[in-house]
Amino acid sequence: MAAFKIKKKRLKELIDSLTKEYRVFIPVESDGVSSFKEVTSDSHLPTINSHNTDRPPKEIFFPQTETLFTYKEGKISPPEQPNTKYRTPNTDKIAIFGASPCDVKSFSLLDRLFGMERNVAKCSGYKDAYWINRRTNALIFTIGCNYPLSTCFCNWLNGGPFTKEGSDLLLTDIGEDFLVEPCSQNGEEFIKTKGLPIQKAAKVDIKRASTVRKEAESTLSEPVDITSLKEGLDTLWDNPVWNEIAYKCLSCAACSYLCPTCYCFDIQDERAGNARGKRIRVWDSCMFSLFTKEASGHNPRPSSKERMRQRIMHKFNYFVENLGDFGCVGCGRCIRSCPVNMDIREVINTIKNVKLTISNEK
């Protein structure tokens, strides 16, 4: 595919053109926390940090709290759409500008879970209309990570700071410009038909981008081979290693709330008067003690050991078995945000070492 470039000073022009057809979300920093917000009439340029945001953009497609429907006197109605001053006529089309490659890869993984067929080896038989409706016409502008953080380990999971999986267009920061590469048919058509402030890239631009990528990739730690991790976990259900791994976990769930691939949710009905109210879906976490507590009072996961085992088994065993890939993209948010400094990379290495020890003893 041909490569193009756009000057950074023309980014606002590009984003303004997107808002004519899409609801546009960009990375914004507020009170020291970076997350994705919808562009409004008074929005500024996106915050470009060359690494992932504090909060993952999955909430654009899978909100932390969303109304599934309202009901009144036995009649069910779709939820009312939020009002914004900058809402375009076609509210179903979403554009994300500035997502990191790891986060865009997470969209592909959740596509499998929520039943959206997107050229994947395995896909859930269940189809979640709420996710699919938002994802169907989405356009994704990915910005590569020139400066990966020390907590990033995307290269452990077949990723990298410039991975194209799930992207429509990949942007690489090359100084005063971004190199722009279409990664899908949607991306190619967008460049051809929209009359954007983009020009053909020169050989020197492509070479500069190649240098930037090599330098970024060289800063990542050496990847650990985790291809046999799933099989190793199959044998460790009752192993005391889970006590070692979970002993300092607070079950605060910061790791799962900031994880781009976690998707546990609860369903609640909120009454707003006699015979009327709404049904909402709200994020939940397997790390909470109430997550599996039954009405009888029995809890099959009574301690952090069982809950930690569930989290690790789900990401590196069950997800692989059911959907054909690890349920982790190596974004490092769980490492950065853990109040007791748990590091999932150390957990993986601990499991690998225990499995190796067991194999040697046999």
The other form holds:
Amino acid sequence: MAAFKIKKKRLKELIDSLTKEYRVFIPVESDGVSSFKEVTSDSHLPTINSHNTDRPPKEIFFPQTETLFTYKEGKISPPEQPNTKYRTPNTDKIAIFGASPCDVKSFSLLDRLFGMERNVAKCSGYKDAYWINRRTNALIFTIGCNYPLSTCFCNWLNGGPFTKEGSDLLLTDIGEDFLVEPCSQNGEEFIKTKGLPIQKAAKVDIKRASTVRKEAESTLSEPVDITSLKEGLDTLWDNPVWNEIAYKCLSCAACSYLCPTCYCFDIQDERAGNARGKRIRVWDSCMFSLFTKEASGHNPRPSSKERMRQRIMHKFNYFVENLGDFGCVGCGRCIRSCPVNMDIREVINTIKNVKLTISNEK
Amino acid sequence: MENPYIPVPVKAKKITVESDDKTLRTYDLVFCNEEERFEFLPGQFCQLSILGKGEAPFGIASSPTEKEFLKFTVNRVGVVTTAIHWLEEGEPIGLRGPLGNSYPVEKFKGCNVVIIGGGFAFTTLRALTVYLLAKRQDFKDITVIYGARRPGLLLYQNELAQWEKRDDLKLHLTIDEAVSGWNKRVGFVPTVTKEVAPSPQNAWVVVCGPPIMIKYTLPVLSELEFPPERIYTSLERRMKCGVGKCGRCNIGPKYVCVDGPVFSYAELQKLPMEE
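Which structure goes with the form predicted in complex with its partner chain, now that we have seen the form predicted alone?
And the full complex, kicking off with our chain again.
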């Protein structure tokens, strides 16, 4: 595939041209926290961090709170369009500029659950209209990570700082320019747009990009082999190791709120007076005891042990079984955000060691 | 694209107080828009919705052969069920469904069917029994064992009385402790199952009830030599979406809302024990 390049100082022109057709989301740092914000008339330049943002871009397609429908005097009205607070009147197509490869991979994983994939059987046959409305025709510009963080472990999960899964265009920071590589049909189409501030990349640019990538990859720690983790977990349901792993967990759910692949949600009704209101869905977390607590008072997951087991099992066992891949992209946000320094890499290693001990005893 | 989160309007044609303590009410619901009526099978469930209060899942208690209404029996226990209990006849309610899988009624054809129920879990078992009776010639012997703590907590008593008179259905009713005026069996469901001792020959068994009843009935069925593949039950979990997305009703990798609620004992034995 042909490669192109764009001068960093001309990024604003590219983003401006995108806003004509798309609602454009870019990484922005505000109060020391980097997250994705929609481009407005007075904000046009992304903060390029060379690693993933503090908050994942998941909320662009799956807002933390969204209205499923409103009702008035018994009459139900579903939102005609995806109703985020960001919506502009002219356009609903979404472009994300500057997501990191791990987060972009998470979109592909959640597509399977919400029914974007060709294989609808995988998503239980029900398609999630809200996710699909936003995801359809979305254009994703990924920026590879020149400087992965010490918490990054995408390379454990078939990922890497420059992988393309889910991207339409992959950008590599090569100094004064970004190398731009289309990696989907949408990306190819976009690059043909007239008047883009891009030019063909020279051999030297491609070579430079390849060096940058090798350097970035070399800063990641050696990957731990987790190919048999799913099968390992199959045998560990009753193992006391879950007590050990869950011991210090506060059940605060910071890990799941900041996880790009955590999708569990609650559905609640909000009344505004007697006759009108709305039904909303909000992010929820399996780390909360209320998540599974039944009206009778019975709770199948009463303590943090069962809830931690659920979270780990879901990501590394059930997700694989139901959706064909690990439900983790190695972004490391749960490690960075945990108030008691729980490290999911250590959890994986602990599980692997327990499994090893068991097999040796046999 | 179909939006799986939008309920359709139905209304209560008839509301019956089902138990003597008034915690159980039965609702015969009709569709406000006839074109929204759907096909289903015994064992499936729906989400009932009171706008402003929320949704909760309930097994369909009527048989698909009963075309005039959809029946649900609601135990008043939380916010939504209390709001449903406040409903009066003719008032609107939202419904999403049919959801989940069903009892494998196709497999039951030409076989004996044993139905074992306890307490207010008899709802989808009523659906199943009515279905089998409506297609009576397709099935061999039908045995129903149904128990409650006391007579006033047995559901659908008028129908039970009619079933007792039939000669093409063996009905065994039981209560936990003897009370005056009760001249039928006394004893817990597992014990009564042992006494009745249905034959596993060419038979399927469906058992629904409180977890403690299930726990003690399964070994009895195994003793009677019912293979795990021929024992079915229906599970309940806290649910929200009902369509396999919101992530809370799973037991191991299986979601009760889409992979269940009906599971065979053989399937359950492969799942982790999550109580």
